[in-house]
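Heads up, the chain below is alone and in the form predicted on its own; it's given as structure tokens.
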Amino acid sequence: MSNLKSIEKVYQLARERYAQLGVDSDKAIEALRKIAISLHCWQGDDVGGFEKSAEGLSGGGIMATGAYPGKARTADELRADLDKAMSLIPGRHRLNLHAMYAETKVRADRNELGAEHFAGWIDWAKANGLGMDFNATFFAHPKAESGFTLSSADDRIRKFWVEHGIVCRHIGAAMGKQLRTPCVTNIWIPDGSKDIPVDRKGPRERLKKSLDEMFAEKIDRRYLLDSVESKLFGIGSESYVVGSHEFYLGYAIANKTLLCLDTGHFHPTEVVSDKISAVMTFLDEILLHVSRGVRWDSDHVVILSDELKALAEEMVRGGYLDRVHIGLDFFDASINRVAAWVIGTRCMIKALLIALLEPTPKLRVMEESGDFTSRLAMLEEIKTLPFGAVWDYYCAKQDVPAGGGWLKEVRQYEAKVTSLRE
């Protein structure tokens, strides 16, 4: 008790400071605590999923690295180090499965796929008042070792994997339909080539018929949100790849699909947060992957950098948050899986609260009169204001513990669950 009264009192003065500015920060957690981010189950078991015949990843540059103990080994286990992980973030989130992480008593085929294998999941969702998001998982197949799935010269390869999509897109709905929340489905597709191709147009004309296939079915948008995702390149698709950003954002604005844009998809040179407001102007709704790439799509933890504060600046300021659904993406098996989705998860929390503290009204003014030095003034003098104390705030009143009080009880769970699994 005393050490919320402390929290309190210092969380009072940074109240003033702000409001010195014009920023309610009563307002501002208020506002945070209606934003959901969608954890991603596959960071708990390093991208395995639970298919009996999938012999590892393959494709698409897809890889997790480190062999850190206490991994996920079933469905049961990946539920429960998910609970433990989501009890230590402040907020009410949300699930992202993919579909090799279906439980199926009798195995059953990607194409055969249905609401029923993941009723696990839906379950445990609904008991925890959590909303889900759904992937189509294209690799780690054995009719995807050529490297093309949806864009396969071979039909008997593309069908599979058109039916496929259609079946995630039913999954999808009914995961939506049950917990009354639309679900995120997203495409993407490890498809290219490791050295340069003559035919750069065929694939990409086949994986447009094949995606116009799988959504020629029209379903409830309360129910359902299609979606698309884009790569530079990959291990094996170093040349060529065929979704790229400039497909895939010619196809959701014809026909209205949500894109994705992946923090880890582009060049280290690119910066996603400048592309926001500009696809923002064709599409009604993105979905964000938030990754972290070090010089390559290495998929590392987020952490609170610029361009982590600068995505959330951008949501912020544009007035996107209702328009922008935000997903993690990373999978580090070099540290402790559970702590991997709280930091990352915490980071993003935090760069949305950093941005709706801002007194973003002021600097617009500022910027509208012209006046560039007082601009740049503010902009640097916010960064030094007392966002920390407002953090831990939010956090003690969302019963979640402030600063680092978090990992003692990772360590814990790791000492009496984790690290008894072989």
Ligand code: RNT
Contents of the next structure:
Amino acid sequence: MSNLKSIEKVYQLARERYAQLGVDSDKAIEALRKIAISLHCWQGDDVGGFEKSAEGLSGGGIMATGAYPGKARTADELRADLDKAMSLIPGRHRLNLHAMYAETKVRADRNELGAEHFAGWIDWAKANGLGMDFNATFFAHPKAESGFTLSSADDRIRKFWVEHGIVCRHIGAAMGKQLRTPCVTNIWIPDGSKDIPVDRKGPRERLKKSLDEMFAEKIDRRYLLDSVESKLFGIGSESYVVGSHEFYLGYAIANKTLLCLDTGHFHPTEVVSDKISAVMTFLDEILLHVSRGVRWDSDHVVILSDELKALAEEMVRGGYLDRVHIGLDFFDASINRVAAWVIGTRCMIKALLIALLEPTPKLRVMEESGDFTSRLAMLEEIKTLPFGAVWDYYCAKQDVPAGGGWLKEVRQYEAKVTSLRE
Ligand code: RNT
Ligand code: ZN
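Coords for the form predicted together with the ligand, given the form predicted on its own:
Starting with the chain above, the whole complex follows.
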């Protein structure tokens, strides 16, 4: 029997098994196909970027560790690596780009960037039928070295970063317009302090003022969706982070922006899965940065963990798929970078598939009638349903390797392409 034939056969058995629980696996697959994950460009080069004066990650408090050979050195290499990764991931997804990945012929500072500097990316996205999301880059820059950007007490510094935010909104809008899908343009700043500050209030008031200035121009939501990302602490901002969760939750509600919840940006026992329904009660849309913190905001590659599954369950159970933008945010420099994208993104999609295959109506009936014994029994039983058969079938139908076979392709690409890079 051919591989495809056997995948189909196993799928038919799984389909029947799910049908016994009232779950239509064909429908689950159809729903899954429509979910776009925004693949972050920065896994491909350890958050390096291509600016002429690239200074690496200095001044940002985020860190990629590891020295695996073969990282992309140019935009063309990064796009080729993304092409390879995307060819091994089922479905049609999006590209999440950072401003530091501008392709400038002559040096343009962050406040001088325009859509023309991203033409190579936009053309590539267009050619591949991908939407794009965008991020302003408020780190790895001399004007970020003091540890304060949009909240800086130095008005020249603060203004510079406000200008950066404004040009990035225009770039995002151009991406959205050209690609005919709104570009979520996210703001994360590293502002904070290593040791206990006396003034916690001043920087937060200045950050609000800067955001107000940045967002003053109304831009059509068909092109641009503004988003703000909170954080708990960073390297060098252990004692105080200006853009904390409370700060941005308040800002997003008051100003109708999106809120970005990064799964690595909370206390280790706090989970974003429980925050979704809480914030969605007050916000139209949110952005997720799906990451995996190990003891801290370490940005490990996303795996199919209980929390990843819980995150997907909350999106599906709450009917939030249209209002939650799923972006990834991890960067591991210690393993093959193309493989890192493939592993993390496939896991995100698997988690969504598992959630879509849940017999939620049955569970709800148990819960509503107070039968928590049956609810717990069923929640545990469904963990061993044949979801893998549905996943394999979905991959085969989408023309990507069903099992671990994708790794062979990454290894071939490594031998022919990435390992030859200096
Ligand atoms: C940093 C934030 C931010 C970055 C990217 C590169 O803690 O998570 O989203 O990871 O912008
Ligand atoms: Zn993030």
